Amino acid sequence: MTKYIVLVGPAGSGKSTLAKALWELASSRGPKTIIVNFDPAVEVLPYDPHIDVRNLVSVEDFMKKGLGPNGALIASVASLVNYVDEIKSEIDKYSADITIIDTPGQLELFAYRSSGPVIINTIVGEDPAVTLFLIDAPFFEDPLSIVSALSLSSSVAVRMGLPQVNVATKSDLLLPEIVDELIPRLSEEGYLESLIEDVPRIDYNIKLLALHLAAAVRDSGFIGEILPVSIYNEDLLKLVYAKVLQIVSQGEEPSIEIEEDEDAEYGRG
């Protein structure tokens, strides 16, 4: 039985150099890891994966039907359904204690598309699996972009229905005080509504909706606690591999060895 990592965020908001680092991470630690990449349109990895939907599925035949480069990939996705049999038989071969899948920047396949949540839960089927959501870094910059990247994230998670984690991406590019205060704040009651309020000339309409969008994602506990990370920063990556693999392993006794990291920060990077 595998343990799934499954990453899913906006186009460029680091999944596969996060995909990367947290194989080197737990590859490092003993158990066999392994990474599928499942974009179909990508051109170029940070990594060599060991599973590449590109063998199965052309972006480039969908597009020589007439499809943009963005109703292509949708396609192209969809289409993996014919190959989740084979794709889960690539997985089982490698006996591997942690699967990464490392997914498009195309968010729609996730929060509003059918395709994408049936397709991986399919292949996870009743293994352990944990959705890590990326938010970049420069959305905790602007209440309003945190209120909008939560809203994906929470569309994400009802589609998918998995344990979800949000991390913010890249965080040694933040202030500290984003990373130290604002950050482990956020699902404080009334904190994020309070940066909301400061927005200057919101029109009304907005500053309601945003208002209550803010607190829909707190009172339900959908926001948690989001988790900084960067590439840069070790103790970080530890503390979001941590975390994923408390998850994963239920409740019990993981198998995999987790070392704790109590002198971690979250500063920068």
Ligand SMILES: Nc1nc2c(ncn2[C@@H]2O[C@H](COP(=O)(O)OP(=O)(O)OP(=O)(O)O)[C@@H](O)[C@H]2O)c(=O)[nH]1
Contents of the next structure:
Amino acid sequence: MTKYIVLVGPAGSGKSTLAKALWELASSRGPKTIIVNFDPAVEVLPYDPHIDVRNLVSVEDFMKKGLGPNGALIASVASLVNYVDEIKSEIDKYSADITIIDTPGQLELFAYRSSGPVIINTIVGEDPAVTLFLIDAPFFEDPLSIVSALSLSSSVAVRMGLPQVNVATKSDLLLPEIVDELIPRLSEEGYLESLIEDVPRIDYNIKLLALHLAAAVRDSGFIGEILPVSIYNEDLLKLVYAKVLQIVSQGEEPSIEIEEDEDAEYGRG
Ligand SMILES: Nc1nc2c(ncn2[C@@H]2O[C@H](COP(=O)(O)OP(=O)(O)OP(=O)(O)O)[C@@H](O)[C@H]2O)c(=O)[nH]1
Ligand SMILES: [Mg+2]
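Condition change, the form predicted alone to the form predicted in complex with the ligand:
Full complex below, order starting with the chain above.
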């Protein structure tokens, strides 16, 4: 049994970089950790993947059949359904404690197509798993983008069916008041709505929709705690690592050590 951390998020949100950072952090603490590159089109990765779908499918082959680059990427990921047993047995061979899956930025694969969730869930099977949904820093600079990002995240959550943690990536690029005040307050009743109310020049019905979406993601408990993360801030990385471990280790004796101070930090929210 391995514990899966599935990184999903819009293009360029920092998935591959975070995969590497989490791999380094986990490995340095003892758990055997591997990374699966799930992006058939990526040319350069910041890490050396243990398992790489580029060895299984080729985007170029689909382009030769007449598809454009995006269609070919989607089709090549969908074709991975033919290789799930192979991928699973490759993962099993490593006997890793933690398996990080780094997915492509074509979010539609997970937000509204069936291929992404079906393939990931078939690989994960009965093993513990968590989706880490990455929201890029600039999204937090305006309320409508926050609603949009959380809607997208909730769409991924209901399709994947796994516990999901939202992280605000590249927090080093955000103003301190956004990281320290705005983001923590998003789970507070009425807070996001108050930001939406102040948005100028927005169609009345669209504002109403945004208000309802904001209330739905909060009232369902889905917003929960949004964790800021930056590869330049080890404390924040440790908090994300502790949170995902806590989720995938639920219901079992802790075979992977979670540091006490990190547990304590979590008690705060
Ligand atoms: N400032 C800052 N930049 C970051 C951080 N994490 C990632 N980046 C940068 O963001 C860019 C995109 O990072 P990637 O890790 O390639 O993002 P991705 O989500 O894997 O991208 P795709 O696979 O193309 O969807 C790179 O230039 C990274 O160096 C961060 O914490 N802070
Ligand atoms: Mg990537």
